[in-house]
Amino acid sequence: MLLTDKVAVITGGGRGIGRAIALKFAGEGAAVAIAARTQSEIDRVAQEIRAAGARAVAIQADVAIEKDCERIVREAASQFGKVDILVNNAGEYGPVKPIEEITPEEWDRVIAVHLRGAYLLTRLALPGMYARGAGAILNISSLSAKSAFGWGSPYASAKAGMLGMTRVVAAEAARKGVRVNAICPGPVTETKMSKDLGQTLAERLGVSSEEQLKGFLNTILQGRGQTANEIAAAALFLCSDAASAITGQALNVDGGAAFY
């Protein structure tokens, strides 16, 4: 198995993207703290964890919240011993609208869950990695980050900020140990945030969900959205060693939609 005895931290880690690395990682050795708001879901996630037989925790917590995600480190670190793995994937997509409707406080907290928050954990993990000389980090990102899609800045604006971090911090971690790496997925039409999403961009292009997916993934070269599972897979990649040469990368896991 990849990660045996790793100790991995996941955040948003109750639904979508998060709970499907968490499902991969524990199937592969690793035992997973699993981090997000909603309590139910995450014990959802442990219990089925724990039921094939791997070790999880789950941990409710707010990213955006310091003394939260200081809980989430020390928590983890308490039940496992150690952080090999974080994977900063909590977020929001936050207000579909044009710039100019967006309010100081819709922006900040949407800045807030997705960059501040993977400031606040990157900082509070690095410490135990430098100690031990090796872990890795990996932000999700997104499409956004690349493309240009209307009505959604602050979260572009966000994903695109993780993929600074992820460079400098990739650049300052390297030489002690620790990888730095992003993946930038396309549409996971699976989740919910994909699909809430769908719905209000139809609404406001006045068009059917269906046809506003249809057109959406008409741009993309496979012609389909990603699985959380394909996403999965990739955070598996880049949290193995078997990426041991690969830092300071944005991975795109977008079926062929951006190029960079």
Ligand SMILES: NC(=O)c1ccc[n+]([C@@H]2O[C@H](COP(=O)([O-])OP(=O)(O)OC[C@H]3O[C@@H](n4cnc5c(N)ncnc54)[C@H](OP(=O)(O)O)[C@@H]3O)[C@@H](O)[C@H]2O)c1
Second form
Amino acid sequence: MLLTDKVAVITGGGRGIGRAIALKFAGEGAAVAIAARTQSEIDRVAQEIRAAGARAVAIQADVAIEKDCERIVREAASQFGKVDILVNNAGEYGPVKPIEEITPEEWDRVIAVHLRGAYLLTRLALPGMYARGAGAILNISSLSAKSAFGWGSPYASAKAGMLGMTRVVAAEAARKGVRVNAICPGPVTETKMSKDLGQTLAERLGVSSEEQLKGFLNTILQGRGQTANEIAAAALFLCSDAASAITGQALNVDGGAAFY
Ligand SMILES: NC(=O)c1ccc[n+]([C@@H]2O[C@H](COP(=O)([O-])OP(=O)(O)OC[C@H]3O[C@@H](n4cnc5c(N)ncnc54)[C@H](OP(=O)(O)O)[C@@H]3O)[C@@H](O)[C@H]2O)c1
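Alright, leaving the form predicted on its own aside, put up the form predicted in complex with the ligand.
The next block holds the full complex; its first chain is the one shown before.
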């Protein structure tokens, strides 16, 4: 097993990509702390993991709130003794409209969840990792950070910001035994965020959801979206010792859509 005796905090672990990462990591021997706002969803995932014989705790939290981030790291460490791995995955797409229609409040909220939340948790988790001389942080960014899709400027800005933060924290942490990487998934069509976005885009474009999705998937080399499990497999690799020489990188897991 790749994560025996490791402790992982996974934000947004109640469904979608975060849930797949939590299940994958637990299956590889990690104890996992799953944080999100919807108690019933994180409880269900934690239960599923415990039923399979691994350790899990559900922590209700909004990563946009500093006190909640403090509680996530504190509860994970008090339950399992430490935090070896942090996966900043929690997120929502935010407003689907052109920038001139986006309010400052809408803008701030998206940045607060994706970018500020990842910053808060990183600064809280790092001291313990430095003390042990080991750790891995993974930021779930997006193809949106590298591409140019209309009607999602705060989301793209937050996700691109996460890539800058990934490189800088990797530079600060490398000689202290901590690796920091990012994944840029393409469309993971099974998740709530992806379905809601597809529906809204289709309405705005005046086409059916199926047409909207087909057009987008056609621009990808493989001609299909990715599964949450495919993202989780890449997350497992980057957070395990199998990736011991990889830091400061953004791995595209997008079926061939971005090429830098
Ligand atoms: N699906 C895609 O196509 C795609 C592509 C590229 C990148 N991503 C990224 O992958 C990550 C996961 O997305 P997903 O597709 O799996 O979406 P999802 O199924 O909607 O899951 C999002 C998760 O994040 C949690 N979350 C949202 N806002 C939160 C907050 N403020 N505090 C704590 N938890 C919060 C949600 O739970 P609650 O709502 O209960 O809090 C949920 O558990 C996101 O960062 C997303 O931007 C997704």
